[in-house]
Structure formats: structure tokens, C-alpha cells
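Here's a solo chain for you in C-alpha cells, the form predicted on its own.
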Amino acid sequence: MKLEMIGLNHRAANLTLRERAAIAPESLPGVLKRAVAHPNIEGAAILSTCNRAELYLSPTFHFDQTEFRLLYCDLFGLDPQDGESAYIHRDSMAVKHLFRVSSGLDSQMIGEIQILAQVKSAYATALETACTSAILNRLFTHAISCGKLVRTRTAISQGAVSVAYAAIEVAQRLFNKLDTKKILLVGAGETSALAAKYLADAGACTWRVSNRTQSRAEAFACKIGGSTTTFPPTNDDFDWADIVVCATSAPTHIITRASADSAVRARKRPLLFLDLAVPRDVDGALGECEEVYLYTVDDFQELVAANLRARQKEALRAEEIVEREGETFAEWYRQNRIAPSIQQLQIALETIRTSEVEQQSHHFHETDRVEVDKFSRSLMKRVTSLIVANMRRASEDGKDLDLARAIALAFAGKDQETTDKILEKLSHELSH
């Protein structure tokens, strides 16, 4: 099989190395064109995300591992020693790897949804820059199909598996729709940014940001289209908000019962506190107030742990789907690699048939000639079908390439160039 891949992911490399290996979307076309300019590369595709940097190739001949690592480092702008950490998969293992990636089985967070869209994007870029090959086209379209199949037939992507996302699930359960809800974000760090992203994906669009450093609060608010308020937030903020997300690094409570009690008591609608901080930002006593719902990291971690256990069970079913789809791809490939010989056989037999019918035509009346033509077509179809069936059956024993070569030589016609191309292609296949 003319496939191989090399890459780095969250298991093979630390964050620093993965960041260096990442290729910006606007740079991908140029890197792909450099790759296919190599005399041994027929097609290439690159999957570059925050957690992986992978190069997929359709080579004329498999690369030597050392050469392959150096090529990878050159294309991804890495030092030669960085390539030692990269993993390499070839042929059926490369197929299985991409199928597992697109299905969310190779992700840092099992069952993640974003990776399927990233595989689609990687393929689209390679296709738009005319850098793919027939086998890469089939590989990526089948991988995308496999990823969809896994998510349709299993629950591998269901249920929150991060604290921030679990918090948003809680908010959706309480309010159903979030597009009309007002969000107060206390803290402007990574956790708040992640929670804001998930909330925005769920429809939230009205924000206030409260942060100890005002300049950082303003930058964050500008990014999400919100406004800023004082730190810590005041009764006016608690009266305004429907959801309060807290994620600071403060050593003590930022929001106490005393500071929020009057606003909470005056409310006539629910107020949800999502406390993502450790230690906690919100005084637990606030949870005793009517219309107040208070959830902490411990609550979310229990939900995350349960969801992870459920996803791991679903992963077993997903692996079975990947195995079956990998076998389907391998069967397609075995049939595809002998296709030129089959086509040559069909052309040769059809040439013989038409020539013989033409030469013998004077022995028949016009009406009889039509029947002879039908009979000869049927006969040749049966002969061809028998030979093709035996060629495909030979693939089970790995003898299909030898048989295809013999047929190419046996039915070589005047077009020697075509025969030579077929033999060259078969020789390449035999080398893999």
C-alpha cells in the first residue's frame, strides 16, 4: 500500500515542541507544495492542530525512516533531533491511525468533536492546492465518513469531559436557552476564556467582566463584545446577571454572602453561580438563599468522571467500527491496485472480439450478424468476469500483483507504452 504518515501529538511531544511544529493555516498551501515537489512524493496532506502536527504521504517508494524524519523536520521547521520523537505509521497502520484520529479515539480528550472538522479542513486545503493523490483522496473521504459513523452509532462524544464544559451543561439544564441570559465573568484567565467560548457556542452574547487588573478586564471584554465592571463585583452586578462564572486565583472568597445578600434577596428570578476556582471564589452560604444555584469544581468533577467512564465504554464500540472500516479500505485498495491490468485486459479482449466479428461478417446475413455480436459480447464478458474474479480472489493470498503482471504481459498489444506504465505501477506496488 502506498501510504505513510509521520507526526507529533500530545503523547509524543510536550507543548513547547507541538507549538513549534504547528503550521499556520495561511502557510499550509506553501508547505504542501514543497512536499509534493519531492520526486518520491505523489501526494501529501497535513493535519495541524493545537495537539498534533501530522504529515500524510502517498510515496512512490516508502522512505527510509531517517530520511522521512529529516523531511518532516524540514517541512515543519523543526531541528533534526526533534524528529526522533515523531511516530511513523505505514500502509494499513497509517489508515487505522487516521481513522482513529477522525473518530476522536486518538485525542487528548477522548471523543472530542472538533478533530473531525479539522480533518475535513486538512483534506480541503490539500485538495484546493492540488496536492492530493487518488489514494489520499480515498483515505481522507473514508476517514471523514468513519468519524461520522462512529459519532452516529456510539455515544463517544456525548457528555462533558472538562470542568468548564460541564459547568455550561449545568447552565443549559437550568435555563434551557442562553441567548437572552446575562453573563458576569469574574476573572479573565484561561478558565474564564474557555467558559466564555462554551457559553458563546451555546448562544450567550451579553457579558460583563470583573477582574483585579482593569487593563486585562478591558482586553477580555473587548474580545468577547462585553463591558467591564468593578472588582470584586457589586450588588448591581448580581442584580443584572443571570449567570456568574468565577475563576480567579484568589486565596479567599471573592463573593461572600454579606457582599451579595441584599441583591440576591431582592431578585425574583434564578441566579446561577458556576464556581470554577480552587480554592473557591464563592461563599458556600450563598447556596442557601432562595433562587440561588451554586455549583463548585467538586460538583463538576463528579459529572466529568461519570461521563469519561461512559465514553471509555463507547470507545470499545468505536474501535470495532474503525477496524471494520479499515478492512473495507484495504479491500478497495487491493482491487484498485490491479485496476490498470483489468482495464488493459478488457480493452484487449474487446479489440479481439470486434476484429473477429468484422472478419467473419461476410459469412452471415445482416440479421445474423446482430446475434453474433450479442453472443460474442456475452462470451467475452463471461471470460473477463472469470479472470477478474480470480485476480481479486488472489488478493486474499497476496498473489494478485503477480497475476496482474502476468496478464499485463500476456495481453500486451501494440501500445507498449501503456503496458510499460502498468508494469512500472505493479513493480512499485510489489516494493511496498
Given for the second form:
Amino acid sequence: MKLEMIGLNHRAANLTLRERAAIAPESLPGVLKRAVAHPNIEGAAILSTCNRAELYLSPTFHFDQTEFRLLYCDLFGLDPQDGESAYIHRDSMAVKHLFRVSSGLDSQMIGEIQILAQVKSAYATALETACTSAILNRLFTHAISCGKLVRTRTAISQGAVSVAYAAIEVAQRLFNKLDTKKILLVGAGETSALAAKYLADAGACTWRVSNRTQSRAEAFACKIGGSTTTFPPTNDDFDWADIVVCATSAPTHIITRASADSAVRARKRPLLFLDLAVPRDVDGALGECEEVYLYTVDDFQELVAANLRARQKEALRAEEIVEREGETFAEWYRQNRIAPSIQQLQIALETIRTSEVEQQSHHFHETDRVEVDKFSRSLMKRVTSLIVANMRRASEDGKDLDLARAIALAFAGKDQETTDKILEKLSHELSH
Amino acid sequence: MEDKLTMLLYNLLPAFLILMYGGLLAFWAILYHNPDELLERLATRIGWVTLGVYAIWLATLSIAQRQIPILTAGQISVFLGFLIWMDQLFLQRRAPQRILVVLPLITVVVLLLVGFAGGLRHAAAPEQLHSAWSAVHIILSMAGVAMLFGSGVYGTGSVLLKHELKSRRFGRLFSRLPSMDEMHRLRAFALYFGWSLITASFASSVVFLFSARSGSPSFFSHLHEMFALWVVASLLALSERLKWFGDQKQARLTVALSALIILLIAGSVAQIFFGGRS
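For comparison with the form predicted on its own, please write out the form predicted together with the partner chain.
What follows is the whole complex; the chain from before opens it.
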């Protein structure tokens, strides 16, 4: 297999080095063109994200490690000594690495979804710049489908892994869709703004703001398209709301059981309190009410930890899928490298068949000619199938290349150039 | 030939169905521990196939005995199992996560086993059960019960999810159950649908009794039970409609009253088959 990759990720390099290695999207085509201009490179693709800067190549011959590191540093604008931290994978290991990357197994946050889109984008850029080779095309399309497969067959990407998303996850477990839910924001600071942003992304659009300073409440409500209410909120506000987000810097509880009891006791639908303040804004005793669901930052951290544990467990199943897909890719590669010889065999046999049928045609009646044609085709098909089957069997012992070479020579046609090309490619494979 | 058909209808097919549903139950139990969207879709398709086999069996049985399978307590049990499974597949098309399928599956397996053990052959079915009205009445009430059972399943789901949410456990049930809103919606839908069927069944039972004037005392007693059952179902539907209680209380009430209704129906069926003989 002729594949090589070199790169830096969050484990191999610190943030400063990763920042220097990152390539802006608009510069990517230029770097790719410089890479494929190298005489030993048939195709190249670059995966550049905030956590990794990786170069994938299909070279004519494998690079010497030092030369490869220098090439990487040159293309990514790094100092030669920076290349020492880079990791290098070859052939099946390079395949497995990209499959792990696209599946989110190599990510800082295991199972993250964005990486799949980034792999797609890296491939699209390489394709648009006409810098890919047949093997890189296959590698990237297979890596993308492997990433999708892992996410379909395991729960590796499920469950929030940040506190903010954990709060949204809890809200969605309770309410499913947030577009019809009413949100009461208590506090108009940075945390409230961030919570409002995440809730709005999840579909929320009806807001009421309660803040100690009325002018700030009005400015915030205006920004998010909501209305204001008194501080602290009244029973009427609790009756109105479905979700209450509390994020003030008050040293004591803003919402006590006594102040909200009559409103929540009479409720017949759920009321979710997301208490993001430290110290807490909501009296814990309120959570004992039937329709009240009260969560603090600690609860969300616990949910994040539980989700991470679940993802770790799913990662084991994902690794098995990656392993299987790696084997499928290797099988494709083995078949692909003998494909030109098989094609040459088919062309040679077909030429013989048509010329023989043509020569003997005067011996047959016109109606029999169709039958003779059919019979000769069937005969050639059987011969080809037998040879292909034996070549596949030989590939298990690694003898398929010798056989492919023998076939290329035995069935060489008039086009010597094509035969030479096939033999050259096979020689490269054999030398490897 | 007839022996072979009898063997197929009363032994082989029910045994095959028990195996299929048992296998499906094991499949879903594995999926609960190892979520796999692809296999979940496959399990749902297998669920539809088992429903098809079930339907073919019941249809053949009906043709063979020239009456829908309501002639013995065992037949009613397997017929109810069929309706519960059909309702479940119908309801789960409306909910993206399907892990609640385990509860109806267990019930269907139990009903099939009860039917198989209780006897499917109709040696001495009560005379009245051969009339067309009895068929209409029993089908409607069983379909209603199956729907109320579905409502109870989603009510149970809500109670379980509430427990997870309140105890902040964030375990498998938290991540695999449909959202609370969705379960409330499905519970209410199944309840209203079930109530409509029970109401129609009650009306048909009145017509049935007046048309069969020679009805035995056990059938008049059955009318009283049907009325009690209809009152319970109506109260449940009314409390849901008028929001007498909060969502959670209503869910718990649905679970309790659905169980009561199912018990009443079971008692009523027993009254028909065994009441007259004592």
C-alpha cells in the first residue's frame, strides 16, 4: 500500500505549536498544489482543524522519515525542529488513523461530531484542487462512511459533554421541543446571555427577563426579543414560565420555597429550574414539589461525567468497527492493485475471441453465429473468472503480485506502453 | 390433511410465534444495553413481520372455525396479544426512541403463553359467542383495552423518567426513553382512542344483550361489569381532558386505572367462560 500521513494533534503538540501549524482555508489549495508538485507525490490531502494539522499522501515511493518531517514543516510553515513532535503513520496504520479521526475516536472530546464535517471539507478541498489520487479518493470516502457508520451503530456521539449543553439536554428530556416553551431569565449577566444563546439555538424564542437593575433587564430583553418583569420574579412569572434560568451573583437565595410555593404547588405542568449561579439562587427545597425539576451546576457536571463514561464505553465498540473497516479497505486495495493486469487479460481474450469468431464465421449459418458468439463469450468469461478467483486466493499468501506480473507479460498486447506502466506499478508494489 | 392443519393452527404456529416474540424480546434487551440505530431499525422491521405472521395465523384460525378467535379464554388471550402488539407498532411510529417496546413485548409473550397453556381449541364455547354481535363487542372492547394498555405503557415511561430526573441519576433510562412531553402526548392519545373503543364496545354490549333475549344471567352480570369499566375509563379520559391533575399524577393514575380496567376485562371474560358453569 502506498499511503503516508504525518501530523500534529492535541496530544503531540501544545496549543502554540498547533496554532502555528494551522493552515487557513483560503491557503489550503496553494499548499496542496505545492505538495503534489513534489516528484514523489501522486496525491495529497490536508486536514487542518483547531486540534490537528495532518498531511495525507499517496507517494510513488515511501519517504524517508527525516525527509518527510522536513517536507511537512516546509508545507505547514514550521521550523524544522517542530517536525520532531509530529507522528507518522504508513499504509494500513495511516488508514486506521484517518478512520479513527473521522469516527471521533482520536478527538480531544471523544465522539465529537464536527470532525466528520472537517474530514469531508478536507477531502472536498483536495478534490477541487485536483490534488487527490485514486487511493486517496477511496481512503477519504471510506473514512467518511466509516465515521457515519460508527455514529449510527454506537452511541459515541450521544449525550452532552459540556455543562451548557447538559442543561439543554435536560430541558429536551423534559420538553422535547423548546420552540413553544416560555423562558424566564433571572439575571442579565454573561451567564444568562450564554444560556439564552444556547436555548435559542435549541429553538426557544419566548423570553422574560428579571434583573435587579431594571435598565439592564430592559437592554437584555430588547436584545433577545423578550419582555421584562419585576425582581425577584413573582408567582405570576412562575405560572407563566416553563423554564427558569437563574444566574445572578446574589449571595443568598433569590427564589425561596416560601416565595414560589403557591405558584408551583398549583402547577399541572412541569417547571424546570436551571440554577447556574454559584452560590445558588434557588432554594433546594423547591425541587421537592411534584412538577418542579431543579438542577444546579453540580448536577450538570455529573451528567457530563456520566455521558463521558458512556462514550468511553461506546468507544470500545467503535474501535471494533474501525478495525473491520480497515480490513475492508485493505481488501479493496489488494484487489485494486491487480485490477490493471485483469483488465489487460480481458482485453487480450476479447481480441482473440472476436478475431476467431470473425475468421470462422463463413463456416456457420447466420442463425448459428449468434449461438457461437454467445458460446465464445461464455467460455472466455469462465476462463477469466477462474484466473481472477485464483489471483484473489493468491493474494492471501501475498503471491498475487507475482501472478499479476506474469499475466501482464503473458497477455501483453500491441500497446507496449500500457504493459510497461502496469509492470512498473507492480514492481513498485513488489519492492515495497 | 385436517390433522396437519389442526397441528399447524393449534400447535406449530403458536409455538413459532412464542419463539419469534421471545427472540425479539432478547433482541431489544441487547439493544437496550448496546444502542445501535441500524439494528433498532431492523428490530422494528422484524416486529412488523411478526405482526404479519400473527395476523395470518389468526385469519387462518378464524377461517377454520368460521368465527374470529374469541371462542375460548386462550383464544381471547392471544387475540388481545395481537391487538396490543399492533397498537404498540402504531404508537411507536410516533416516538423516535423505541425502548419502551420491551413492556408490550413481555405482555405479548405472556399472553401467548397463557393462550397456549389455556387451550386454543373450541370444544365447548358458550352459545352466545357465536353471534356476530358478540364478535363486534369483543373486538371493540379488546381493541380498547389494548389502547389503554398502550396508554399505561407510556404512563409507566413518564413515571420512570420522572424518577430518573428527580433523582438526578442520568442513567440508561434517562438517555433512551422518549422525552416527557412526548410520552404525555402519546399517553393522552392512546387514552382517548381507547376510551372511544370502550364506549363503542359498551354500546354494542347493550345491543348484544337485548338482541340475545335468551341471555344467561352471567351475560347480564357482564353488562354491569362493562358499565363499571366504562365509568372508570370515562373518568380517566375526563380527568385527562379537563386537566384535573398535573401531568405526573395523571400518568400515575393512568397506569393504576389501566391496570384496573385490564383486570376488570379479565374478570369479565372469566365470567363469560367459567361463570355460567358453576
